[in-house]
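One chain follows as structure tokens, the form predicted alone.
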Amino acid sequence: EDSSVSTERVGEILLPGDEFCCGPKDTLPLTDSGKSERLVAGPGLRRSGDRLLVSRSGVLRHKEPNKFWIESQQRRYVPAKGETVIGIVTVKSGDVFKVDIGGSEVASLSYLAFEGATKRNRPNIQVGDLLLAQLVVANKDMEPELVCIDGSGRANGMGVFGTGGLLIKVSLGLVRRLLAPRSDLRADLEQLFPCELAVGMNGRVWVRAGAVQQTLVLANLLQSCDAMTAPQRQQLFRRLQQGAF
């Protein structure tokens, strides 16, 4: 089997056992010079030997050089290191906040993980905030562990937000559409009515626009986005745009 068809494939639909050759030594030709990059094996593959095995059913998408992941309707969200959510506090003990993130098990984040922190001037924090923040710690034989700072310790954007807004739960596959650089969706949306938009890896969004009707209609519109074609949602948009709603 050429050792390509990977990145022929990509765009398909495939399903829990479908499988595709890596190639030789776990690589891929994917520049036009021949050169082989090793190649990455994103959510929903899994690399046995010299193949990927597909372990969840959806489309096969491909990032260059070498990523391979497949977007699906998933909603349960898996921890990964390196990723930003939008988390609840839900408990606060000690030194400790207790955040969910929807996963299968609350994560952890210290009060010094916030910038400008210190044992005198801690965060005002409390049980009910919403959180964007970062998983630091990720992996199924720990507690998922959040930080609201980025390496050179500055917020960058995280901590607390989201007076006023609504938090919504949609898919992940539509979650990676909004955060896609210069994504249609987000356009769209802003096009519509002047909104804020914070978008969680784990499946939450929130979004506040001028007035309570406007997030509303928002809020419904995004989820209303998950099962939608392009051309459909262009469709709606065009109507709202024309105020039939």
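Values in this document were obtained by computation on a predicted structure and should not be read as measured data. Residue numbers count along the first chain shown, from 1. In this text, the rigid core denotes the largest set of C-alpha atoms whose superposition between the two forms falls within 1.5 Å. What changes on going to the form predicted in complex with the partner chain:
After superposition on the rigid core, displacement of the C-alpha of residue 49 between these two forms amounts to 2 Å or more. When the rigid core is held fixed, the Cα atom of residue 66 travels 2 angstroms or more between these two forms.
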Given for the second form:
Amino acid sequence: EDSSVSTERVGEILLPGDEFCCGPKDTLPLTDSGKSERLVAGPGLRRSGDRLLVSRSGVLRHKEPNKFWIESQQRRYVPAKGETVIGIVTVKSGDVFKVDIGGSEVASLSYLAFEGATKRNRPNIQVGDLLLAQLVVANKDMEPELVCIDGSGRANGMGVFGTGGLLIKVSLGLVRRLLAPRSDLRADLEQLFPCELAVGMNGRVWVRAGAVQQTLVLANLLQSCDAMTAPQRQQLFRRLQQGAF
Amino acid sequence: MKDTPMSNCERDFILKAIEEKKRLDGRQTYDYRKIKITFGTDYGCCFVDLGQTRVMAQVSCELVVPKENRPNEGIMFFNLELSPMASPAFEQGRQSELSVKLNRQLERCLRNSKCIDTESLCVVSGEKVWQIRVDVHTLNNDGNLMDAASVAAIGALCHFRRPDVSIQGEEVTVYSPEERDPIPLSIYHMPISVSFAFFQQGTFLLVDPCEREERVMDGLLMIAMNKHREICSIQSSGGIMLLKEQVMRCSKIASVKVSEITELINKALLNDKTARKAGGRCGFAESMPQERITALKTDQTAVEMTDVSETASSIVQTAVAPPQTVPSPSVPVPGVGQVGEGLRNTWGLEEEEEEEEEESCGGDSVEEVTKMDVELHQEDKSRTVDVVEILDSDEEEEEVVILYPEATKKPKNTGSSSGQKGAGASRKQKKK
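Okay, that was the form predicted alone. Show me the form predicted in complex with the partner chain next.
And the full complex, kicking off with our chain again.
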């Protein structure tokens, strides 16, 4: 009953300080775990006592049965455990690499956290290299920690990459749209020309296409997609397709 | 806080792109980014947007005792602040190397060039002179802070009005703006700095480097010049060897850019003046509310379309020249020359088709054109990437169909639609 009322505001724009109220009762039964009507507050929603407040401006999204979050155009990255990010190696010191992932602090990455790496067999990594890695430790009190292997010790697409492409920064919202299972943005991109994309949840996107020109076009497109509606974007893509090819 | 490090891949890519004569934002080698000059509600406040780079200059004045060795000259004071707002790499309250360099260059550009008549700032010789203080604040750094700062500083100085004073015996009276109109500074010329970035030991040269280009450049040459082509200061940094020809070439480019920017500043000053005279509310405070947060405001992506213009021009070139039949203008009443008006449109059908094409390919291209007309001159310059050659082809068409009324009404052609349009025009002619 509660969630049905709160879903009324789904799709609306909420601003920081707005109260996310659910129906006749002004409070949420957050503490009451006995009830089945528990609510999961995602990014942009913050619990304050008995109330649920909006802490970020954006569109309210909902996922059945009880997940709510705010979809925003934020660009600042706050590391979260389990996310795959693109990092830049800044320092090689002893047995760890310091990797910039765009958060408030640099992350550390052990040289053993690569597929097939042993004490003898160190990965060949230079300062300034790009890495796709997963966060295993991310909380506000500790230095974030990265690994380039999954649970079974496989690289699974992670590791050093990025020769010849271009790294760009986009909003976190756009990254999520790119990574969504049935992303229309990605579908539009696929129709343009063959290209490679590496997308990090920290808002970094690495693009590579056949020629420098195409890579640049792609990078510019992605950066301008941020603030475009779907029809605007499709029109731009169509224009490009007619023009360039 | 440290700046985001630059990855090797970006560095390699940018260098490779420069070798192929491509830039990250689709500009050409000698193009400036879009320059926007806004004045504040108060006199002497100037905002300059150079692409994403944004600086603000504020001029203020004060009555002080002159320097002993120059008793009847006013004092100029310049200060450029690199605030952390502009970039996380800038720290508050610490004089970084960059800050010293920019401050020094700004001083050399504006004070040492003697562009302002300091003697007119004297009130009582040896006792009271005006001290003019120019504070330049960086609001966002996307490269080339120097050029933006110099434009903002000179713009603010031109915009500034100091209070009027009168001397009766020993008594100096300073009048408020209500009592007497404030007086502008007397400015002899407007020095403007133009930056050149060099790559690969001077093999490649770019005008107005953006932040990422600045990071990979080998050397930088800053030339301050006025529109009379007088070099006010010239500084090379980064320790690269430049040949005499290179410096000459740069100064030639600088003279072109400086005359464009000077024109832009004058235009902006004139706009501001007329707005003030009209009594309307003007300036920065007024320009802000229009930028609504919710509006999906985005700059046009500069997508390079060299291929398109090439195909367009090739179509125009290969197309069979239409027969040179010039329809005689009809004269409805003797003694009245009339072209078009009241005539039956002979090619209305084709025109409709064309309109449709136009709409489907680039609905907003027309909008873009109108915007360009309104916006300041510099914009045209920076957008020439996809417009320049197409304009040529358009002119060629118009030479042929000049007597038709539609030819003048026709919206200016841009972007991708030009190919079809050129073909359409020649088709039309053949039918006749």
